[in-house]
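For reference, the chain that follows is the form predicted alone, supplied as structure tokens.
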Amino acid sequence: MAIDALGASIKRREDPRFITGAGNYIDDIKLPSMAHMAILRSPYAHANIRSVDVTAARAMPGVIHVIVGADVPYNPLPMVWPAGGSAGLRNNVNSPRILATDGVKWTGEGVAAVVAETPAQAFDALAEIVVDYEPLPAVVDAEKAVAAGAPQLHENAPNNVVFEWSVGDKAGTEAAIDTAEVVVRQRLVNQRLIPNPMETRGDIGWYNPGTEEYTLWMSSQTPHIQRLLVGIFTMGIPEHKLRCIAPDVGGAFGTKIFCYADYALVLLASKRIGGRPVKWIEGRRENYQSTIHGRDHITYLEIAGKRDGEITGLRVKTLANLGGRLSTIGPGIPTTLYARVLSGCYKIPNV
């Protein structure tokens, strides 16, 4: 008898471990000796680091090792996607660091790493940690940003502006709007958005001494590409040198795409360490804080059209906040992602 599946619902494989709590996430996963990281995050958006003191975090109980940013030998983080064909715009020029080293240039940036027995003990000694800020003046609005007198976060991104991008049929575009029967203009703010996966980020690194090579469990969507960023990109080793492992996912919303400093910190760790495993778990106030955010763009737009409806061109001009420091894909987001896609499904001759 011939069964005819078209159309008929398919049972997920997936879903009895989920719903009966066999599911194999980040914190599930227990390994022989393993440590636990908490990282201290700035409460300052913008300020110079005079000093960091860990003497007493050290003789804390359970405390294994204590890193700051002058401990770290590996790469700022990888700025990938610039936008392509954007002047000026160079990889690693302002793209995050491991841990900050003489300023912070974000709320949530890390500032040193504890590692300890356990997580409470991490946790501890975290607030045994000195650190002498200097702050500076922040500014969170993208237009109060590029105005004049606004605190400068970077010396070669003047005026807060990292780079300028156009697409599209300029000279069609402003014809349209000049000759249109009528022209729609408004100002609208797409504004920041927080994702808030069920799941935390989270990863765990072991260096084996042995071999000399490392295995990163990570909560990510993309374990492949992070084995490039990580590896060669941020640690400077080659890719056969690193296994990245990617359990289940509690969810992401895009956040869990990039690369994050907890990956070569966690290795770092394990490495400095003698080889115990060491595992971070971000915490939900943390994941407020470092996980990457969205949007938060102010756009001027003006429609060109008949007055039968029919719409003739569109120009559109935003203002994208990338944050205090370029993410891994941040650039390519508000520009290939956004400005090439701006009309829709529609048929606009001038965009």
Given for the second form:
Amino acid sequence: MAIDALGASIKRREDPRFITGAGNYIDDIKLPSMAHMAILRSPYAHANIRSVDVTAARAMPGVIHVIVGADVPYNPLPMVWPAGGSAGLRNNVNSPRILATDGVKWTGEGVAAVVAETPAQAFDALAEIVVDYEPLPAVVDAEKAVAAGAPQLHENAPNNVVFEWSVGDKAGTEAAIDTAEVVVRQRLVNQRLIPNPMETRGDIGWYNPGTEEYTLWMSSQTPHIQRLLVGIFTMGIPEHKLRCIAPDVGGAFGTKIFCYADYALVLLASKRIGGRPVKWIEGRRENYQSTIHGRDHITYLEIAGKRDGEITGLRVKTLANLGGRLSTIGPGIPTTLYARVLSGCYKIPNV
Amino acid sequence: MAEHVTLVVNGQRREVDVEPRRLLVEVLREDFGLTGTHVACDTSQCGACTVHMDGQSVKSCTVLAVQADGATVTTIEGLAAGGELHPIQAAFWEKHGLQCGFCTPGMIMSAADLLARVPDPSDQQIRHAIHGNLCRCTGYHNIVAAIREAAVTMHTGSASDSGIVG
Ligand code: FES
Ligand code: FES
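Mind sharing the form predicted in complex with the partner chain? What's above is the form predicted alone.
Entire complex below, previous chain first.
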């Protein structure tokens, strides 16, 4: 007899391994001859890089390989969800590099990577890398960033405006507001947040020199998509030469959807050191800096209504902080994903 | 310059040479392969690494391996006796006390420490006992329900029949 699952309390099949400590999360995976990678990250939100000196780091105990931005032959990470549906849209293409080359645009941007026999040796060597930064002014508030005189981040985004986008029935909404019995106006701050899964991100890259195939174990919500984003768009590896494996994932909250520089770095590092697998596990502080954040909207809204409480129109103007560089799906979120569902579950005739 | 450390882990005598800076959690996970104990922070705040050392719960990321020399350590892998789930493990399963499972081993080890000291805790005592364990998925409600359920089972030898989740 089939079980009627609706309303029944059903025990989860994956729980026995989690409650006995037999789960298999990314950092639980240990491969023969595996090396460990650590990433040096920028302490500045905005700076030019004059030089990166890794001589001392290369000589540290256990160090196998050191990578800087100039050594990375790949494309910047892809931004694959532009704000669609509006003509004449200018989406700039300032997406993150695998490692920064001439400058950094956000705190936590990767500058160099060390591969060593143990994680501790990799971290010890990071401390020996000397980066000559020329710090530049930074601004973190979206309204201040678009104000006159604000520090400029990208030449192709004047006044720090990446694009302007609109959707909906403009004339109808204007009319609804102009003729409304009541109009409520408000400024609403939806604060920036750190999604903060209990398991930070992490990955293991393995290049098989015999077959020239790559394997990427990743704490990810999107291993299928990453085959395209990391493989084809970033590194130029055809899909049949890259296998992406997501083991048990210790929470993600959206952060593990995106395409990150470390995916390409562990694969590149494995190839550079002759096919030994390379593991990178993110620290918590690192997670706060270098894994994506959410929200950070400043919204001006106007609600038109009748005295009996019926809502007749909604006009929303939102300034979304997209950060120092465009993430994988950053531009799609405050546009297609957000603006098209503004009315929520309400029946609002003019939005 | 390695230090020699001898431990009893989950009933087994283990010896290891460690660099003095290495943490108990690193030795458990990397040297002994006991990966059920997790690391989720670098500030001693999350409790994912909770194990028992000489009968007391400790955050194993905050104990140097050399400090554990001579100690008896129990990890999540050592909790179920003879393949039977410990009542706390069974209650977490039954009451949906977990989602991703990353915090769960630490949560269960903290709960075991509480129930060893306070067999019939109030909800407030349960919440106090796990205030050093962070969970991002569950919202804690069903974790508290699971620990309450486990307390009843361990008392009476059978699960409560309230049938209420939470
Ligand atoms: S790893 Fe977070 S408290 Fe030990
Ligand atoms: S179950 Fe995911 S963090 Fe607790």
